[in-house]
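Single chain ahead, by itself, as structure tokens, in the form predicted on its own.
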Amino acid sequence: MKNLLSIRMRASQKVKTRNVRSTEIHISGAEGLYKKSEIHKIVKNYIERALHHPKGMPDTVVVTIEDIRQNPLTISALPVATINNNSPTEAENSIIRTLQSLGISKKAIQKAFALIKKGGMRGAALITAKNGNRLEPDRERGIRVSRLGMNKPALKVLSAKLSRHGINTDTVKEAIILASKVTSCKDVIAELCVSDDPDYTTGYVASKIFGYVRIPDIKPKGSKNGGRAFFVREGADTEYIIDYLERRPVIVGKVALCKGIMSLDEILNRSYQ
């Protein structure tokens, strides 16, 4: 795909803290990469979904347009599957295991749970997966992944394989292009997400071996804590993860298989790849 336009959209809204300072907090985000002629669109649904987030409403809402002069790396969706769980307890036992079965630590664990149930942060925190140091330059910002879509071929397969399941919906289609994305860069090993939505309550790990881990109850509802978390190998290249994720365009093009519920020692056994 050739001749493409970023398009991305950040809602914001100011807060006064208790010392009387404003600080901004993260509304809404959306972005992909169409065609000019998709433009009108694409910002017309940005601007409805920065409008009416159950957050609220947000006093500001940028929209960014850019041109695209690099060509798309394309690359495959991750497998998805959804695990057997019932409640936020299990969740986290779930994502442990998972997390652990990749090779990363307890402390490294550890540091992304108190990240994400702190909240706050407006991008993803980088984690090394043995010692759990965090390697992003700006701690408050973290690091923000861009410049990705899927290819319209691609998007219709998706959408006809997660309506099988009954989770064809925007977000869940958006966290998989980003979750493929994150874990088509070299040295990330995993991501580990939960929504800072009050009304959405499934999370996911994901990573290049289990695949798109759909993990519900991962938190409860009403919650607006939630944050991402990346595990990164130890000695990796910060300066070029933060390149690959924010700046190189990728896209999409291929769909891989989409189960619906399982239990977690099935998808820890690979029995659905």
Ligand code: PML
Contents of the next structure:
Amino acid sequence: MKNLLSIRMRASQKVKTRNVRSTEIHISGAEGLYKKSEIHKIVKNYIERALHHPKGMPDTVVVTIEDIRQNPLTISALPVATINNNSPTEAENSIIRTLQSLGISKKAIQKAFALIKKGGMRGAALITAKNGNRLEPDRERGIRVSRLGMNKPALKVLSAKLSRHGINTDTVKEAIILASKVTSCKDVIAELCVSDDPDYTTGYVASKIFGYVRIPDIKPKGSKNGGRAFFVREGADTEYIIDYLERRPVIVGKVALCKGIMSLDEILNRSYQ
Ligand code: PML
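Alt. form predicted together with the named molecule, vs. the form predicted on its own above:
The complete assembly is shown below, putting the previous chain first.
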């Protein structure tokens, strides 16, 4: 696909902290790669989303439309499954087992949990898989995955597959697209995501090996704390990873299996892919 535009929306709200300095909190965001003819429809949709979010009314909404010169790389979506989980404690154990099966150390996993539970991260943290070191040059800003989308035929197939499991929503589709881009980066082993939306309690662990594994009850309802952590190979080239995730245009052009609820053992045995 050529002549694509990157359309991004970021909605935020300024809040005064105790020491009277004002700080900006993230309310919502969305983005994709689109044709010029789609600008009006997409911008309208993004603005609606910015103005109706459970985290509240933003005081700033920024929409950026940018011409993409580089030809996008086409990748496949990760396979999708949901684990049969019932509580945040079970969720935490499933996440630990999954990440450890991918060779990620306890130290790195604890670092990610601590950051996500604290919340307030604007972008994602980049954490090395063994030593648990953070690699983002600006820890407040984090890494913002950008320039990503899914082509129309693949989106149609994905919508149909997700509908069979009652999960055909923009939130799920956008998360699958993002996780598919993140894990297509050669040095990224896995992503852990907990939504910062207080009403949204399903998160995921994504990896090339186990796919996009949805984790219900990842946090208690009402909690605004969430975030994303990307686990990367020890000694990986940080500049390359950041450039790939933030600037390389990537289109998801193929959809993989979308399963319903499964046990963690079935997922870890990869009996569904
Ligand atoms: C978000 O708030 O955008 C993250 C949502 C992650 C989970 C989506 C899903 O239900 O699979």
